[in-house]
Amino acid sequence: MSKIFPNNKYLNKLFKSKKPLIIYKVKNGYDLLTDFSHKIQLDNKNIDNFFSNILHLDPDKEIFDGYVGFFDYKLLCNLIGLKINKKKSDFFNKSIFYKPETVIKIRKKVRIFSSLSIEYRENELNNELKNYEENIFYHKKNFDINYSLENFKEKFNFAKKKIIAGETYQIKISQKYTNNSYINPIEFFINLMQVNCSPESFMIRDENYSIVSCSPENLIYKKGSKITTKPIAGTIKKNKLMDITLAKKIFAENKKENKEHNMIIDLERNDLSKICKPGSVKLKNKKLVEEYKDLFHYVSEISGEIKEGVDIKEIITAMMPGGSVIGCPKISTLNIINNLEDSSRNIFTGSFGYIKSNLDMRFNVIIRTILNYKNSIEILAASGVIFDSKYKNEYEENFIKAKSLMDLFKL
C-alpha cells in the first residue's frame, strides 16, 4: 500500500471506502480506530455529562473504553471563562469526539480488535463499497494568506506595545494560509508521513469534514497519577548545512529563543501545579532539539504527579489551550490574542487525543494542521512575539512552520 501502511486487504477495502475512520500516530506504528458507536458535538451545555459518561464505561467490556476526538479553541477558551468575539471565517468551530468499537494496530503486521464480529465488519464495508460513488478530488497548488507583511507588521507592533505595557511578555500571532480544494486525507496523510512524521501526528475522515496533522508537540500524557507535557517554543530553518549538532550551538546562543523557551516552562510548570501535588512537578529534560523537515525546534519535558480527587475536567482546564501557542501569562495573552485576531482559529490550537474511563489520557497540541470543510482548506501557523522580536523574522517562520502541509499540495 505504502511504506507507512502494510499491504493489507481490509485496510485496502477500508481506504477506499467512505467510512468515517481517525488514524494515531503511536510509537512504533499507528491505531486506526473506527466503526463508531457513538459520536458527539461538544458544546458548554453538554461537556460536563460528556465527561461525566466516560467514567461509567466499563474497560472489561470495551475495545477501547474512552472516546477520541478534539477541543477546538473557542470551546477550550470558553471552559477557562473566556467569551471569543465572532470572526470571519468562523466556519468550524467544532469540538467532536467519538467511541470507536473497532481499534486496528497497524505495526509490520496489522492486528484488529472489535466488539463487532468479523462477518458483519466485512458485510458492512462490502455494501459499502457496491454503493460506493468515487469522489472527484482536487487540490490547487497555490494559497491565499489573511495577513500581508505590512498588516502582520500591524499586528506585530500592536502586540509590541502590549509587552512595554507589561500585559504580556509573550504572545503568539497566528497567520491563515487557505485555498479551495477537496483533498483525499488518506492519500495526503501518507504522503506527509512520508516526509514528515511528526510524534503526535493524526488524521480524521469523516462525511464531511477531514483533517490531516503532523503536530509534534504532546500537550498532555497522563497514565495512573503521572502527567507529563513537552512544550515546543523555538524554531530554526533548516539549511543544507545545517545538522542538529549545529542546530544546539544556535539555539544555545539565541538571546532570543532561550528567553521565549523559559517563559514557556515556567508558563507549563505553573499549569501542571494547578493539579499536581505540592513539590512534584520537575523538569525532566530541558531544552532538547528535536528535527523536522523543514526546521529544528526547542523541546522541554515537565512531570508531575496528579493530586488525588482531580477530574478530567480540571486537568482540561489547568492544561488547555497549551501555553506554547498562546503566550504568558495564559489569561491577558488570550484576551489580546481574541481582540488582535481577525480570524477564526477554529481546530488550531486546540487539542486532539483521547481520553479514558480511569482518566488516562493523551492530548497534542493542533498545530501543522491540515482542516478541510466545505472544499475549503485552511492551515495555521502561529510564531511568538517578545520584546526582542523582529517582525520580518515572525512572518517568515510562520511560513515555515506551514510550509510542510503546503508542499503536499504541489504533489
Given for the second form:
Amino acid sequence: MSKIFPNNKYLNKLFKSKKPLIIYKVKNGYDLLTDFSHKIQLDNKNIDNFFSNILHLDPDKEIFDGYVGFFDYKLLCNLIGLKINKKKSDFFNKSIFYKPETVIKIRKKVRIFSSLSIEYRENELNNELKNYEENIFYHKKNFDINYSLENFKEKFNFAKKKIIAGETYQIKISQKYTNNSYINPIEFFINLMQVNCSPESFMIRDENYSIVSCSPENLIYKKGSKITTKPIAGTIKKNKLMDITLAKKIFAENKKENKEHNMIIDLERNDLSKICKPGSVKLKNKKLVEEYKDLFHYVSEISGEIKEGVDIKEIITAMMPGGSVIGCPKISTLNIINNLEDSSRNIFTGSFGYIKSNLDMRFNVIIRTILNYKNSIEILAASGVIFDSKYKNEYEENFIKAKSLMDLFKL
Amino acid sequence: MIYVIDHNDSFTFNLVHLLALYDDVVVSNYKKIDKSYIKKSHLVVFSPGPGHPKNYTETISLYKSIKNNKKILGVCLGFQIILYSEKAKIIPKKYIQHGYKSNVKVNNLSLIFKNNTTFSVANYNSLKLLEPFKSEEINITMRDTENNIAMALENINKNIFGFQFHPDSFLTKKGKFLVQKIIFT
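Got the form predicted alone; could you also share the form predicted in complex with the partner chain?
The complete assembly is shown below, putting the previous chain first.
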C-alpha cells in the first residue's frame, strides 16, 4: 500500500471508503481517528458550552475522552475580541471538532481501540464500499496566485510604513495559491509524508471537504501542568550546496533572521506568562536548526508551569492565533493584517489538535496545508516583514513554502 | 501591589511575570484603568506597546494625576509616555531595529545605578526621544553606547523611572536586577 503505513486489511478498506477520518502524526507513527459520534461546528456562541462539555467526558468510559479538530483564523480572532469584515473567498470560515469512537494506533503494528464492535465496524465499511465511486482527479496545470509581485509590493510597502510608525515590529503577509480540483486526501497525505513527514502533520477527510497538512510547527503541547510551545521563525531555502552545518552558520550570522526570531521568542514567552506561574516560563531550547524537504527552519522551545485554575478558553486565547504566523505585537498587527489582506485566511494560521477532559492538549499551527472544499483548492503561505526585509525575497519565500504542496499535484 | 497598565502589547506579560517574583501584580488595559487598584499599589507600571505615545491619552492623564504621589515605571512606550507628558518630542529612529541587543551605559546623573555601568539590553522601539530635551524634573540616566539614544530616565524625588529598553526580554542579561532596583528604591 505504501511505505508509511503497514499493510493492513482493515486500514486499506477504511482508506478506500469515504468514511470521515483524521490521521495525526505522532512520534513513532500515526494515530487514525474515526467513527465520530459527535461533530460540532464551533462559533462564538456555542464555544463555551463546547469547552465545558469536554470536562465532563469520563476517561474511564471513553475510548477517547476528548475532541479532535481545528479552529479557523476568524474564530480565533473573534475569541480575542477582534472583528474581521467579510473578505474574498470567505468560504471556509469553519471550526470543526469531532469525538472519535475508534482510535487506530499505526506504528510497526496496527492496534485498534474502539467502543464499537468489530462486526459493526466491518459491516458498515462493507456497505460503504458497495456504493463506492471513484472521483476523477483533475486540476489546472498552474495554480493561480492572489497577488502579483506588484500587488505584493504595495502590501509590503504599506506594512513597512506601519513598522516605521511603530504600530507593528514584525508582520506576516500571506499569499494564496488556488486551483480547482477534487483530491483523494489519503493519497495526497501518503505522498506528502513520503517526502515531507513533518512532526505536526495531519489529514482530515469529511463529506464535503478535506485537509492535508505537513505542518512543522507545534503551538501547544500540554500534559498535566506542564506546557510547551515550539515557534518557528526563520527560513533558508535548500539547494545542493546547503547542508545543515552551513544552514546553522548562515542563521547564526544573519542579523535579520535573528531579530525576527528573537521577537517571536519574547512574544511566546509573553503568551505563556499569561497562564503560567511566575518564574516558571523558561527558554528551554534556543535557536535550533531543523531540516525539511525544501528548506531549513529556525526553531526554539519555551516551557512553563500552568497556574492552578486556568481553564481551556484561557489557554486557547492566550496562545492563539500563534504569534509566529501573525507578527507582533499581536493585537495591533492582527488589525493591520485584517485590513491589508484581501482574501480570507480561512483555516490558515488556525490550529489543529485535541483537547482532553483533563485539559491535556496538543495543537499545531495550520501552515503548509491544502484545503479542499467542494472543488476549490487553496494553499496559503506567509512570510515575516520587518524593517530590513526585501519584498522580492518575501514573495519568493512564500512560494518556496507552498511549493512542496503544489508539487503533489504533478505526481 | 504593583499595578500594570497594558497598552495591548505582546511583551506586557513578560514584564508582569518578572514583577510577580517580588509582589502581587494586577494588570488592566489602558482603556479600563481602575482607580481602586491605583490606590492600593505602591508602583504603577506603564507597559510597552505599539504606536506613538500621543495616542494614549488615558495613560497620559493618569501620569499627570499620579506623578506626585505614586512610584511610576515606564517601559519602552511607557518610557516615551512619561517623556511625552513632560513635553518631550518623540520621533522615528533613522534605522529601525526590533529584537536586537545593544549596550547601554549609566551616566553620572543616575542616583540608583552606578556611574559607567554597562548593561546588555533588548530593543523593540521604532521611536526615540528628540534631543536636546530640557526638563527640570527628569534626567536621562542611561544612553546607548553606539548612537547615544536616551535609554533610561529618573526623577528620584518624585519616584519616576523609565527604560526605553526591555528588562523583560530574554535578550536582556540583568533584567531581574534592573527591575529590583526600581521596586526596592
